[in-house]
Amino acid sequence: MEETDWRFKIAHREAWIGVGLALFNFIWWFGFAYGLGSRPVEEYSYIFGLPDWFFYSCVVGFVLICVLVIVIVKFFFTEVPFDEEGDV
């Protein structure tokens, strides 16, 4: 029985981290967009001329996800060589 290459384990873990970040992004966006955005228009409050639901879901969400991706890649992802183990 052939043993799985160690790089596949790292790639699998990093793929799950990416899926988790994507799910977090969707939940953040959906929660603010439909949570705050479901009110009548007369009750909206505005931040920098944007409705608060849009500002929190799209602007703050984008900045937050960018920062999270940078931190996750810098501290949790591993540099993996693409060449075969026997090649020099």
Contents of the next structure:
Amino acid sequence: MEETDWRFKIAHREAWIGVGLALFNFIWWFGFAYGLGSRPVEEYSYIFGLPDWFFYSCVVGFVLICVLVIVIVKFFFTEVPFDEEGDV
Amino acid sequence: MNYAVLVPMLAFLLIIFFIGYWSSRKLSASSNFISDYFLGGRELGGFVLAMTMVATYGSASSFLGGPGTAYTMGFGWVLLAMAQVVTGYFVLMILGKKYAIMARRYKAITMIDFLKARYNSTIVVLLSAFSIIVFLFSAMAAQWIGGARLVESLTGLSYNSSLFLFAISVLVYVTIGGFRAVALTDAVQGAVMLVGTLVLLIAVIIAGGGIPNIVNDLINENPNLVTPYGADGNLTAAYVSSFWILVGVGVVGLPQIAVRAMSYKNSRSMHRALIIGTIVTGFIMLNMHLIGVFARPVMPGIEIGDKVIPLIALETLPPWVAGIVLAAPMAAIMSTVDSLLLLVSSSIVKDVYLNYVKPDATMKTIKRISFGVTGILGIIVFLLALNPPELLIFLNLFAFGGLEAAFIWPIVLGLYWKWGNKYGAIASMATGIMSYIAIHFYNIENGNLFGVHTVTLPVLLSLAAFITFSLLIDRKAYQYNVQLNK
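Rather than the form predicted on its own that you just supplied, could I have the structure of the form predicted in complex with the partner chain?
Once more the chain from above appears, this time first in line as the rest of the complex follows.
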């Protein structure tokens, strides 16, 4: 019977991590933008001069995603050889 | 003519030429011409890989059109643009290691090679080659027009002379250097974009008297500009969110991006590219679109969106700095154009000519034809861009969304779903393209269906088609693993 290539198990896990990260990214982006942004303009507060919804959704969201990508890649991604018999 | 702006731009173009020439010398020493010319020999490192993806993806629309729209729409459009951060990691994480492993096993040089080996079907190959040639050719022509307009607004030369100048610069080094030249110059161009956008953002903030001051001016003019709903309040949450498909996750299906995901040297370069790509994409998109919004109080009354960035740069920066900063959109357009040009010519030479016309062509013939086809394509695009026909503009509208709807499932499910087969792939591509065109016309007549961007439904329909046809006709599990007895 066939045996699943060990590299594929890693590849499949990492692809699912990608899907999860994109979902998290979307929820964060959407939640702050429309959660805070749908208030009347007079109620906005401003952080570094930017409207609060924008600051949390796009600026903090972007920085957070960068940190997450770095952490995920450094700690959860495994290096595998791409060539059939390769050892790099 | 503005020499203080022009000189730094010309210096930049010369550096690009030099890189093209340098990598062409490496090319002539190589033993595997096809793989080197179209794929850079699968040895791109992390930084170059990240930059080539960013530069290919960041086209005229992210540097001229997008900020121009942000200028009219306000913060809502910056929010929309930030959906693109996801491309930085999503493409490489999803295609990722499995695509790299399978591409090597199949000895695939192009995305079509991958589809050919996975589905083992002539119709899939010809259908994909046809869509790539038609759609990307039009996309490329549109970028040439953008490039020529930029040269025109900077130099004061006529449109035709500008186009000529632009065409020569692109052709010389794509024809000579191939993928490696394109990828390397992309890296330089990406770096220019990164620094250029930051300098311009700072200059605009200073010119506007600080961010709080600028935001106040915006609220005084029209409070809607600082909401997520756009200047007229008509950017709905559903519409903006659907751009997550068009410019975010759907980018996985774009052939010019997918081919880059098979070009990396090893998993370490892939990991580095993931990190660098995410940071650089987000940084450039955030900066460029904020510049667009902030430019509004600084220079009110700009009518043509594409001119916002050039005008604001000339206004707020010393001329020679403006020259360098405006090299950024120039870089973006050029790098998009080169990779599209290369991709279209690879579809013709590698996927059609070598597969079906003359499989036993000698190395010398392949070389001659590759240079020839790339050159001839360039000349045709040039002639078309001189006087763009209606059809071209029309096809360009479909280029991104249409290709995404056609290719996303055959690629992604082809990699991960063992039941996917050629009937599913054919049905998925046909459904994707046809429903995209149908919904496009529906939306023009009746407003957006369900309030979302045209691309949304075709992507869902092509998924349904892929699954249905794969399961209904000739269902058979695909064997991803190498047989031990082979």
